[in-house]
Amino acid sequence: MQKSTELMFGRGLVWATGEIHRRQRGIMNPAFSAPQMRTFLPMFQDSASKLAQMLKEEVIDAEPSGQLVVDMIGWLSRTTLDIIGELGFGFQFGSLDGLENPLRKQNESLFIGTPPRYRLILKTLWYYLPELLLDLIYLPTPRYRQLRRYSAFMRNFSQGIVERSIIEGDGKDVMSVLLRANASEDPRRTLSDIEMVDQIATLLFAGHDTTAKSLTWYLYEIARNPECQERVRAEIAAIRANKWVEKLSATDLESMAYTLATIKETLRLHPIVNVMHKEATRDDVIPLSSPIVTKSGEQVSSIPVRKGTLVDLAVGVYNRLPEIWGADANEFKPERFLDIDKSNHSNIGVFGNLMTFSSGPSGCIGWRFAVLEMQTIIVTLLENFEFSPPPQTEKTRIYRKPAGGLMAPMVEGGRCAWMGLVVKSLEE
């Protein structure tokens, strides 16, 4: 599984692992904390606004009745790429104006359909190959040949963006400030230059097409349930009744507690990856949080594991426990965040008690990022479009598939994610 991950991100933060993992994350904490967040806040608007005047210009206005069935995650994974372009590392790829570029059309091709059995076997058997023949020799798969030319365009693409990125020096990007952070000249507490460079592959894929997908199903379950969306409208004319200025603020932002709730809900019905593989790095007993039965009678409360021992974190069946969200944990139901009961609130998560953006040391660094980038886009979209179903067909239908790790809205029979949702102008 690691050597799948190096494949696709190389030797960035997703892949380190223990004492690697610790001094990375250490070296990149500054870049991503609190305060640098919000003054990230007027790029995520602009780019909101845009991305709300394009859709009217090119789609809505294109139909006199003022609503079209539109495939959301086209737009969304356009905004997010030129959101992460320009604030992970000061770059303009111009997506939502629709300029062509390599690295849109690597990515994409990363999440298109849902693996076939033969693959699932390959892969099984990765686990068991020393890391050292797996650099060695060569697997006639289509999936392995596609990792291999990612990984060596995103090692090209990035080297371009650090060196840029250095002579420039005083950027606000991501990247400007970690390679500020890497200033030291103690190299246990820097990062070597292909640690640097492997770090963008991972920031586009953890800042782009996971928060796509993510502000997507948003949408789906916003559109499903028309009494929450109009919620969430008016809980933002209420803030903006309030406000002498067009811009909202972070902490206007933050006091949306309703439409905080929605985001947490969809994120806990619809984490973006599914599984997170993990590997005990030494002995260790595992607490149950509740007693189990095995087959043979014996009741277990703990589960003892081995050094190297590959663990499988199911993120979606501990977001729709029973025992955690009750009886109607398969439901949509945002109020579930307005009262909670603290008597049964294990805090797991860095965000909502959730799991889906994992927990402790491997917690993602970017969550805050991609938070504050779902609320400004999803407040921008709600007050000027309303979201609703298409006629329910088999073209139309909505699945949860796997495609590249990712959890992906598809139709039956479709190799590429799809969502079509009506949208319809609120402008009079």
The other form holds:
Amino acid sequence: MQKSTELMFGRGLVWATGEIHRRQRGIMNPAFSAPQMRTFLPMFQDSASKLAQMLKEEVIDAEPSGQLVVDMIGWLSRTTLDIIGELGFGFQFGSLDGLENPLRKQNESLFIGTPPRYRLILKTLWYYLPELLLDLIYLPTPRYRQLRRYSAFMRNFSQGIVERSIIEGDGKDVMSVLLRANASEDPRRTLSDIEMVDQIATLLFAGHDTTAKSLTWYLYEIARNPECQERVRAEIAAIRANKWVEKLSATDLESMAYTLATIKETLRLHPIVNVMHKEATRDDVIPLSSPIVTKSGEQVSSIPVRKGTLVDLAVGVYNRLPEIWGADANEFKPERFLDIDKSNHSNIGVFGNLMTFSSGPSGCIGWRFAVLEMQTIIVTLLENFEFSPPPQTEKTRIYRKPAGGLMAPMVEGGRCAWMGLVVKSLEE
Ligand code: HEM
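Having displayed the form predicted alone, please output the structure of the form predicted together with protoporphyrin IX containing FE.
Zooming out: every chain and molecule, the one shown earlier first.
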């Protein structure tokens, strides 16, 4: 597992474990702090406005009625790529402007389609086979060659970015903030040049498709629940009514309690990382919230684990547990986050008592980035468009399937993520 992660992202934060992870994370945390994220808001807003403008052109041009079935995941993926390029490492992808870019092509080729069956089997066996045998099975495959090509390209590209950021020195993006923090740290606690370079591949992977797919699931839910959609629009209008400047502030966004509840509810129902694989770093005991009866009839209230035990965290299952969320756990009901009974909830996860961004020392470092980005894009889209599901046929019915390691919307038999929604411009 760590080997393929290293091939894709080098020795960045997603790859690191133990002491190396603690050191890297300690230096990176401030670059993702709440005040730092607020400085990103204008760029989120500019990208969201550009998305709305391009989408409007597509909808109005193609249909005189001002509505059209649009694959929203394509648009959202381009938007979040432009954002992570500029705010992550000061690079202009220009994908909303239709620019072709070799890095974008490399990145897309890596994540397109569901994996073939043999790779899913290999992944399942991964943990249980000796490493040498894995090398023998894995090394000659086309997937291995693809990963090698990607990692060589990425290293070269990222080196250029880091060199440029060092020379320019005043960038506002995450990498520039990180480079400055690294320079002022005790040398024993700093990131090496290679570790710094490899954070770019890490940010590109972790900060792009994750948010695009979560936003896509948001639109899917909001399209199926028009009364929720209207309520979000009304909340935005109420905030606007008290403002005389065009741009909303971070405080305005935070005050939209219902909109935030709809985001939490989407992240609850559609965690894009459905299962997380962890390894116990020491002998430990996992306490259970309520006792269970084992196959042998024994009642247990905790599970001992030995160092090295592999533990799968079923995020998708936790997020829909009726014991936590109620009998209507499978339904989209944002109100549950407005009148949440805190006494019934253990405080788990970094956001909304959910496991979607995980928890603990390796929980998602970019969750504040992702939430603010989602809030901004959602507000802009819902102020300008109405979303509804297209007529349901085999060609338009959406299923949740794994693609590129993330749960994606797909139609039956499709190889790529797709989310067609009827988009209607609200412009008179
Ligand atoms: C809705 C969007 C996102 C979701 C659902 C998400 C979810 C996750 C999850 C489940 C993990 C694994 C945590 C673990 O292993 O315990 C993770 C890790 C990570 N995420 Fe996110 N993420 C999102 C957006 C972002 C963004 C926008 C960024 C960066 C700008 C980012 C950067 C990272 C990094 C660097 C890690 C590795 C953290 C570590 O190992 O210490 N993520 N994310």
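Definition used throughout: the rigid core is the maximal C-alpha set that superposes within 1.5 Å between two forms. Residue numbers count along the first chain shown, from 1. Remember, predicted model here, so these are calculated numbers, not experimental data.
Any chance the CA of Glu383 moves 2 angstroms or more between the two forms, core superposed?
For Glu383, whose C-alpha is compared between the two forms after core superposition, the shift is less than 2 Å.
Taking the rigid core as the frame, does Asp46 move its C-alpha by 2 Å or more between the two forms?
Asp46 C-alpha, core-superposed: shift of less than 2 Å.
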